[in-house]
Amino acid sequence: MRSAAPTAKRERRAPVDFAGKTYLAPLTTVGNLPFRRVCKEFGVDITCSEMAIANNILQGSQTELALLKRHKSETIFGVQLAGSRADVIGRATEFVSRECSVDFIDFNMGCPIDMAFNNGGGSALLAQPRRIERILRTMRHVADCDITVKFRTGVKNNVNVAHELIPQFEAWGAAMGTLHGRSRQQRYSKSADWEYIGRCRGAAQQMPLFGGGDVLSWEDYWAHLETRQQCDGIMVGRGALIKPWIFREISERRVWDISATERLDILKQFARFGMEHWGTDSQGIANVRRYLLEWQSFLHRYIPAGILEVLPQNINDRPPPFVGRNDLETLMASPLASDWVKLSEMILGPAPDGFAFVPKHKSNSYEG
């Protein structure tokens, strides 16, 4: 699917209100629309594509392309768009622009991992300002919705570049900024850094600027918002993962004592709308399986409210092993993979023989 260089854009939409809503995170892998789905009927606003790879795109690989594919549900729909050179980044912005149902592309300068990072792009173009003006000039006028981006405090640790990058992101055409207060360093360890991100806000002249960051309650919400002032509006990432229903308890500011019976019917909702997308035969079973496991991988970090001796859970904390209140509760908390693969059975059936799961992303895990 390899296009001409960019054009010039088209009329453009009308711009996002993204100030004060709530946004589910673009999530690799986890992040798919099944879940983005059940994160909606918990009230979140603003949903993005899991991170699409700019160059399979213009290749037209299958499993890229099916990554921008949205749902009716999906009121304030983006994609994120990774890579790391302005041509290619153009070309894929003025397809996802012209050919996908979207609100506004998202470009990605926050991800941690080595093989983004090693190949330039992702969180190693925040030492690479003048690359990154190439990518969002051209991203800003091929496409005809908002260019958002979503970045890190810096490369390294104590060495913050955000505050200083902020002010150009807005001038090069930047709609609207997510900063996870953390450094690719850091990847997910150490507390995000909130009082970083409160002094970059004042650093962006009109541009919205969300933080992310260890948010699990409706009270770290709040009060990075409200109290503080430290931001916008917040992305949510982990906490999401965690416990989709935090869309609801922000928006209800109250905590939710959910049963283990309304956690396996949200589980049995997620497989509903995994075989809508991915199929009913053999195949399909298998893919909801696996994402569900992957999902799965974090859902047992949940603490139940009911339990807990200090509100609200500390989402960097290791939980201490417990029993529930009943067998599902405890089961649903267990930290081993083999039980993660007896609740998919409960939902989807008999795993097939010599089934085993090992979860995909390392983030689900704690680091010191």
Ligand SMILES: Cc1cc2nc3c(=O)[nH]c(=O)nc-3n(C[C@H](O)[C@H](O)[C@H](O)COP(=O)(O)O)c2cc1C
Second form
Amino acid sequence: MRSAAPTAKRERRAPVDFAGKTYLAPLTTVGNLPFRRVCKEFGVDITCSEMAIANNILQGSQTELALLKRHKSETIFGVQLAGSRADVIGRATEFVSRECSVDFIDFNMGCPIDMAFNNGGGSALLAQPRRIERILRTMRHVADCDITVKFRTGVKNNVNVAHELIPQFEAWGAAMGTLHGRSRQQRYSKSADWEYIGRCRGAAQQMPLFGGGDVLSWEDYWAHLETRQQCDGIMVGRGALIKPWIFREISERRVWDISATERLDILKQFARFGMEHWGTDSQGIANVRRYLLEWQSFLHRYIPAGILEVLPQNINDRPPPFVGRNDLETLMASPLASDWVKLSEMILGPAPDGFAFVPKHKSNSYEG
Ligand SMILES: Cc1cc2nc3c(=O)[nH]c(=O)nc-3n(C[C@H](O)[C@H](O)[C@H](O)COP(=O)(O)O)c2cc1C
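I've shown you the form predicted on its own. Could you give me the structure of the form predicted together with the named molecule?
The next block holds the full complex; its first chain is the one shown before.
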């Protein structure tokens, strides 16, 4: 790893003006560079890498280092780091800040999965403010860009701690915070608690507070941001996976009754971006297919606006099976992985013999 000459004092990059911008959530596996490019085409302002484990970066893991790559279309781009030790995170922050093109580095305090939690990382940190303080102060000290934080309401249901932590995050150097309005225990069950996000906004002095959870329509977006003024900006995760054109709907404040052919064109564009990113040899195409299928495990949940009885679609409602306005629309709504493979074949040609696909994320289910 290269390090800057000790005498060379590096300039701090200009702080990011986050407030009011649309923010595509960091999304492990599915929030890859080609997907983020698709969202950029639909007008999202801020993008973030998938979560990268600080320790793996320091060990030079190629897969982890690949996560740090920014596409030139990403105008405001951050890398998200996860870990539990201030020294390790500090060195990874220094590396990212010096060697990568980033506008901010986000620290993950929301990851609910056991592997992170049992190592004291992700949402486990929410119960350890002294440790967070060491980590954030170190990150702030070594980075020449903004440090941001992403967190949940707390570890357990009904024991909210975010409102107490927010003023401290700010004092320890965070330039922006994003609160996913659920506890670790809650995972994706029940709706995100936007009222609590609104209360938390009042706990911040200067730091913009972004909210996140369940936004799948422009109506929800503007209701949280403008009507109820619950936050300074909104991060969209599954909503962008299910319908990446949500960012256009948000800026135009109207529903787009997109046709199945137009949706297929989006998939074709993803495949083009994917081939640029992963390559066009057989391994490259295999990657494009795999990531397209991972994405389809979310995309199939979209219900075309034109056939929905009551708008907008609610992210936590499991829709009854429906027949689309043409065969392609019906195929795109299929919950069967074998149908997703058929879709991939329309774009990438035949899958290898005996190919089968099992999605990685459980959150394509409704409880996740
Ligand atoms: C497939 C998937 C992968 C995710 N990966 C990450 C991640 O790498 N880092 C992170 O902070 N949050 C991650 N999240 C959480 C989202 O960033 C977001 O906070 C959460 O999904 C709530 O927002 P939503 O209801 O708009 O999806 C992930 C969520 C999903 C569904």
